[in-house]
Each structure stands twice: as structure tokens, then as C-alpha cells.
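What follows is a single chain, given as C-alpha cells, in the form predicted alone.
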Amino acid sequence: MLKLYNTLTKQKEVFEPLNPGKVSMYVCGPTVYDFVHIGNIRSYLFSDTLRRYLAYLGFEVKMIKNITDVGHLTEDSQGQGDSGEDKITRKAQAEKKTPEEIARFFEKDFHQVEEKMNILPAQYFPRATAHIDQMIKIVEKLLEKGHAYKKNGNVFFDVTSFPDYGQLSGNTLENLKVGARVEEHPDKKNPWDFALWIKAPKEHILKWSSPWSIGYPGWHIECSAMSTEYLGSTIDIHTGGEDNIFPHHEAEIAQTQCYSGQKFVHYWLHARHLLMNGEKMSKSKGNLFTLPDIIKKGFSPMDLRMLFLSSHYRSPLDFSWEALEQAKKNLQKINDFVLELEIVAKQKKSGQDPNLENFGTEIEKALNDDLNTPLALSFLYSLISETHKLLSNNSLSSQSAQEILSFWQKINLVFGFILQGQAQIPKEIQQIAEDRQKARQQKDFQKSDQLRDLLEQKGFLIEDSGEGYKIRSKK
């Protein structure tokens, strides 16, 4: 029994979707303005997680993930979010290029991480550039339900109007009086009220015409628009960084269920910020590593999923050089044991059989308490410990070797782990391990030596055991 963590309610939850056996997803996705960060990518790799299990289970997962490519304004983190520069337009002016180079760019860049790191692709990436004509309807239904109103050709959301605001964040109208103070707007009625369309000045390249002026719409606008347009107005999971609880998902939620007069989310659910030194990993701080600075240290993208998957979704994660480095060693770790596995299990060979069926369930209730892969993967790390008493007493049948294999790949579709594998090995080395194991075999040990030092020379490790040997990079 699925058991989730839902933001709105502050409780865990067991998972009971709309309709049976299948589930609606919704992904906050990139504002395509620069490079993916290893911070964007923790929450992306979530809800990649939360998604592959679901499919696990046996649901049939419909996930929309957007893009963001016009209306996020660089003030973001300030008041309601609605102020400042357009982020694309500001970096399409910098570097002298199109908004639409700029954003075509960095959303091939993010594409590409997300590849990298086994990130199953969404149905659906929906551009907002693309929607502004649901967009609008929106807004006009707002408008037409008292909800919102116009002045001086921007339109903005009455927060006074939606009594449950508040509710996800915490950040009541009465907890924002007494809370943070924001920079007063002269077309609002109230300070907390937010942009649903802002009119654009003459210089302002990203802009289109509505019945309220020429202009764009405001940045969480788009995503109840995209998330209506392909979800329909009730889905079930909608996920994001913590940092998007407020403003944007507190603003989601009034605009989009005071259009629809329905529920908008039945479950929310937030990764906790990668830190650096203990502060917030982020563009704006300029403490932000991507996914090639990791490469460049030596560690590859499956490290780094196993990084993040080492801790739990909602604790904050401080990254290190470190703990990237312990990640990668219990990735090696997984690694080998499948390796070893693959030798025994072509081989014809009879023996003792661990208990597969424990390990399995408790994997899954871990992973069914909220999605607790570090407890999930512990688990694993027992069942590679208890395999290994076997394998070194040379008492692993071969039949077990192949169902433990099965196990590992059935498991291995929510972990999602790319493994090195012996595939990878260059012909050429395989070939000088080879040599060596036939010197080894005929006790000319000076020559397996000397093709021992060979390989590490060309940067591999070869370690023996009783089944015969194993090869890995020692990068």
C-alpha cells in the first residue's frame, strides 16, 4: 500500500487515484533560460522515481513536465513573483541573440541532462509560448467569475477572493500581513495579489495580443493552463522543488480550482533543496554545480543518481565532493555483484539460494513508505552482502545466480541505475585480461603480473575470484 506525503494536508497519505489503475502527473519543468543545475536536477530525478514506481505498482502513468519559456520574471523569490525582467528576454539581450535561440538552446541542453541521467522522458513537454490562447480563456473566466480584475491594461488574481489561500504554504493573507513585506504595485488592490496578464512595455520583445493589452502572461498562469489543457481540471500528483510552494503552487491552486469550481490536486508532493555548504544551491547565489562540472571531476551521472537516491526526497541533501564519491563506490559495488552474477549464472552449477522473496518485500515497503529509496537500497546492499558469502564460498547456484539477475532488473526499473557492464570493456583490454588468465592458469605468474600492471597502466582493475575474473575502469 502506497503511502505518500502530501504537502496540502502536512500528513502521509495512501495513494488512491482518480480513476483505477491509472494516474495523472504533473511536473513543474525548466525556465530555458541557462543550464540545467545538479539542484534542478534532484527534483526532476524525484518525481522521475516517484513516476517509475508507480509504473512498478502496475499504474499507467500519464506525465506532463512544462516548459517554461516566457513570464518568469527575475524577481521570483520577491512577493508574488511578478516583477522584474523577463529571465529568457534578459539573457536573449545579453548574449544579442533571439528569445527563441536562447530557449530552443537550453531546453535541448535540458533534454540532454535528463537523458544522461535515465530520466524517463514525459509524454508531453508543452511549451508556454504555446498556450497562451488557453491562457487567455483562463483569465476571461476569472475575470467573468469576480475573481480577478483589470487596470491600466494589466489583469491580476484577487487573493481575497479564494478563502482556502494559504493553504499549501502556510502563508495565509493573515500570516502575510504580519510576514514579509512586499513592494506595493499601483494596479493592485492588494500587495499579495498576483499577475494573470502583465502589458508590455514597446521595448519588450515577448509579447501578444489579448483583449486587455499587448503583453504576456504571468509565470503561474502557464502551468494551470497546461496542466488543464492535457490533465484535465482534477489530477492527481503534482510535484516540484520546495522553492515553487510559494508563490507558485499557492497561486496555481486559487487560479486554476476558482476557474474549474473543482479540486485541483489531490496530492502534492516537493523535493527539499540540494544545499551547498549548508545554503540553498541556486543560479542567483552563483554556488550552483551542472552536470559537466560533475563529469569533469571523474564522477558520471549514474553517480549522481545514486547520490540523490541515497538520501530521501524531502531531507534537505548538502552535496560534497565526499558523499559523491561514497555514491560511487556503492554504485561499483552494484555493479560487481551483477557482474559476478552473470559469470556464475552461465555456468551449470548447483548450491545454496538466498531468500530473494524477504529482500523483495522489504524493498517495497520501504518504497511504498513515501518513496524511502535509501532504506530501499540498504536493503539491496544486504542481499549483495549475503550474495557474497556465497559467491566466496563457491556455493551459489546458477539458477539463483539468474533469479537474483531477474530480481535485480525488475528492481533496477524504479532505481533506474545505467551499470558499467562488462559490454563496455574495450575488446583490447578484454583480450590482455584474458592473456593474463591463461598465465595465471599455466603458474607463469611473472607474466600475470606483468599484464596485471598493463591493464591498470591503461586504466582498469582487475580483481579474481573463485568464478574467474572481473574487469572495471578505475575512473
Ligand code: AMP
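The term rigid core refers to the most C-alpha atoms you can superpose between the two forms while keeping them within 1.5 Å. Numbering follows the first chain given and starts at 1. Quick caveat, the model's predicted, so the values are computed rather than measured. What changes on going to the form predicted together with adenosine monophosphate (AMP):
The Cα shift for K410 between the two forms, taken after rigid core superposition, is smaller than 2 angstroms. After superposing the rigid core, the Cα of D453 is displaced by 2 Å or more between the two forms.
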Contents of the next structure:
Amino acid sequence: MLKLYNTLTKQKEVFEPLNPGKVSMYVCGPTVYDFVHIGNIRSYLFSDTLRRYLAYLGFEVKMIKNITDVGHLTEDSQGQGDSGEDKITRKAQAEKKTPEEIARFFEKDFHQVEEKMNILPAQYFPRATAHIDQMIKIVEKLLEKGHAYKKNGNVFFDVTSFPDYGQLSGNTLENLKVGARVEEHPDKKNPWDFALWIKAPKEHILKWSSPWSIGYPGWHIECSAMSTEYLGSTIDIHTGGEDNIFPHHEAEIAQTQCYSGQKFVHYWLHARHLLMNGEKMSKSKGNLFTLPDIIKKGFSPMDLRMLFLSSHYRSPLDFSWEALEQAKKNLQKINDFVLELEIVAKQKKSGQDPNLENFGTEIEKALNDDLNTPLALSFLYSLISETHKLLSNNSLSSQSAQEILSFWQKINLVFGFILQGQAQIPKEIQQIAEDRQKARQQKDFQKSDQLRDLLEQKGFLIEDSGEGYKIRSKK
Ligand code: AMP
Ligand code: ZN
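Please supply the coordinates for the form predicted together with adenosine monophosphate (AMP), as a counterpart to the form predicted alone shown previously.
Up next: the whole complex, starting with the chain shown before.
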């Protein structure tokens, strides 16, 4: 029974989808004005793990991840996130490019990063700029129903018209009033109202005509429009990083529920931030690393995947190279384990069987408890050490090795590691290794040493183990 921590109710709840066997899931995607950093990756990886586990449990998951290519303003942590300049426009001006060029360039970077991290692609990646009509339709209805008002070509959502405002973040109007006051927009009735449509100044590049002005949408409305368009009025799961809780997701709930008259999202899930020396890793602070930075230091995207899966998504994680080094070692341990099993599985040995069912149950129990990946991994490490005991005294049967491999392949659908398994070793390298093995069996050690050197020159190491061998890339 899967339990997930719902930010809305502040507790772990049994997951029950709206439609049996099916899950609708919306993920707040990237604002495409800069390279993806590893903090962003932590959030996307969490959503990927959730989606993978739901699929593992047999659900058919429909996942939408939006591309924000308009409306996300630079002052997104100030008040309601509707002051400042458009992030993409600002970058375009700095780089003397069009906003479209900037957006497409960084959107491509985002897809490449997701692919390298083995994050499964969403069924659809809708772009905000392609859904302006849907946003206008929602704003019109909100005006009609008295949840919004217009002033000087701007349209604002009236937060006092939605009594549940603040339910997700705790920022109810009462709490907001006692907190710091936001700078008041002259056209707002209440400083906590947020923009649905903003009249564009003349020099503004990204703008569209609307019934109210030539302008552009507020940041929050895009996710309501795209979620409704692709997944319907009510969805099962909505995810993002914890900074999305307020104002972004709070605003999404208010405007979508007032528009449709229905509950918007059943389960709200948020990943805690990746930190750098205790501070949120972010583009605006510049305290960040990208995936290429990680690779330049000799780590692979899978090492980073291991680092993130080794901590629970709701625990803050301070990035350190030492922790990444440890993650690399742990991944290598799994890699070696799988290679050894592949060797034994090919032979015809009889021997003992570890209790697989027990490990499988424990791993599932951990994942069922709000996706406790570190605990699940610890059970995998126990399986590895149990199996090693049998391997070291040569008593693991080939059939068991095959069963453990099948078990690993199934559970790795959730972990999503790409290992340097035998299958990933190029055919030419496998052939040289086979020739070397034959030379060894024929006691032609001169030839076998030459072939070992050749493998090294080509970037591969070979280790002899029992009756077989392991090849691995030197990188
Ligand atoms: P952005 O491109 O800034 O809109 O962010 C894309 C996603 O990354 C959002 O879901 C953010 O909540 C998330 N995010 C941004 N910074 C971090 C961080 N330091 N740690 C974890 N998630 C983050
Ligand atoms: Zn969003």
C-alpha cells in the first residue's frame, strides 16, 4: 500500500487514484532562460522516481511537464511573484538574441540533461507560449465569476474571493497580514492579489493581444491552463520543488478551483531543496553546479542519480564532493555485483539460493513509505553482501544468479540506473576479452597480456574472477 506525504494535508496518505489503475501527474518544469542546475535535477529526479514506482506498481501514468517560456518574472520570491522583468526577455536582451532563441536553446539543454540522467520523458512537454488562448479563456471565466478584476489593462485574482486561500502553504490572508507587507501594485485592491494578465510596456518583446490589453500572462496561470488542457480539471498528483509551494502552487489552486468549481489536485508533493553550504542552490544566487560541471570532475550522471536517491526527497541535502564520491563507490558496488552475477548466470553451477522474496518485500515496503529510496537502497546493499558470501565460497547456483539478475532488473526500473554492464561494453571490446580468455585457458600468457594491454589502450580494464572475467570502462 503506497503512502505519500501530501503537502496539502501535512501527512502521509494512502495513494488512491481518481480512476482505478491510472494516474495523472503534472510536474512544474523548467523556466528556460539558463542551464539546468543540479538543484533542478534533484526535483525532476524525485518526480521521475515517483512516476517509475507508480509504473512498477502497475499504474498507467500520464505525466505532463511544462516548459515555462514566458511570464516567470525575476522577483519570483517577492510577494506574489508578479513583479520584476520576464526572466527570458532579460536574458535575451543581455545576449542580443530573441526570447524564442533563448527559450529553444535552454529547452534543448534541459532535454539533454534529462536524457543523460535517465529521467523518463513526460508524455508531453507543453510550452506556455503555445497556450495563451487557454490562459485567456480561464481569466475571462474568473472575471465572469467575480474572482478577478481588471484595472488599466491588468487583470488580478482577488484572493479574498477564495476562502481556502493559504491551505497549501499556510499563507492564509490572516497570516500574510501579520507577516512582511509586499510592495503594493497601484492597481491591486489587496497587496496579496496576484496577476493573471499584465499589460506590456511598449518595449516589452513577448506580448499577445487579449480582451484587456496587449500583454502577457502572470506566471501561475500557465500551469492551470496546461494541466486542465492535458489532464482535466482534477488530477491525482502535482509535484515541484519546495519553492513552488508559495506563491506558485497556492495561486494555481485558487485560480483553477475557482475556474472549474472542482478540487484541482489530490496529492501535492514537493522535493526539498538541494543546498550549497546551507543555502538553496539557485540561478539567481549563482551558487550552482550543472551536470557538465559534475562530469568535468570525473563523475557520471548515474553517480549523481545515486547521490540523490541516497537521501530522502523530503530531507534537505547539502551538496558535497565527498558525498558524491561515496555515491560513486556505491554505484560501483552495484555494477560489480551485476557483472559477477552475469558471469555465474552463464555457467551451469549448482549451489544455494538467497531469500529473494524477503529483500523484495523490504524494498517495496521502503518505497511504499513515501518513497524511502535510501532505505530501499540499504536493503539492496544487504542483498549484495548476502550474495557475496555465497559467491566468495563459490556456492551460488547459476539459476539463483539468474533470478537475482531478473530481480535487479525489475527493481532497477524504479532506481533507473544505467550500469556499465556487459551489454554496454562495445562488441569489439567483448571480442578482445573473449580472445584473451581463450589465450589464458590455453596458458598462452604472453598473448593474454598483450590483449590486456590492448584493452587498456582502448580504455577498458579487465579483472579475472573465478572462472570468468569482468570488463569495465576506465572512466
Ligand atoms: P525553475 O527553472 O527555476 O522554474 O525551477 C525548476 C524546478 O526546479 C522547480 O520545480 C523548482 O522548484 C526546482 N528547484 C529549483 N531550485 C532547486 C533546488 N536548489 N533544489 C531542488 N529543486 C529546485
Ligand atoms: Zn508550475
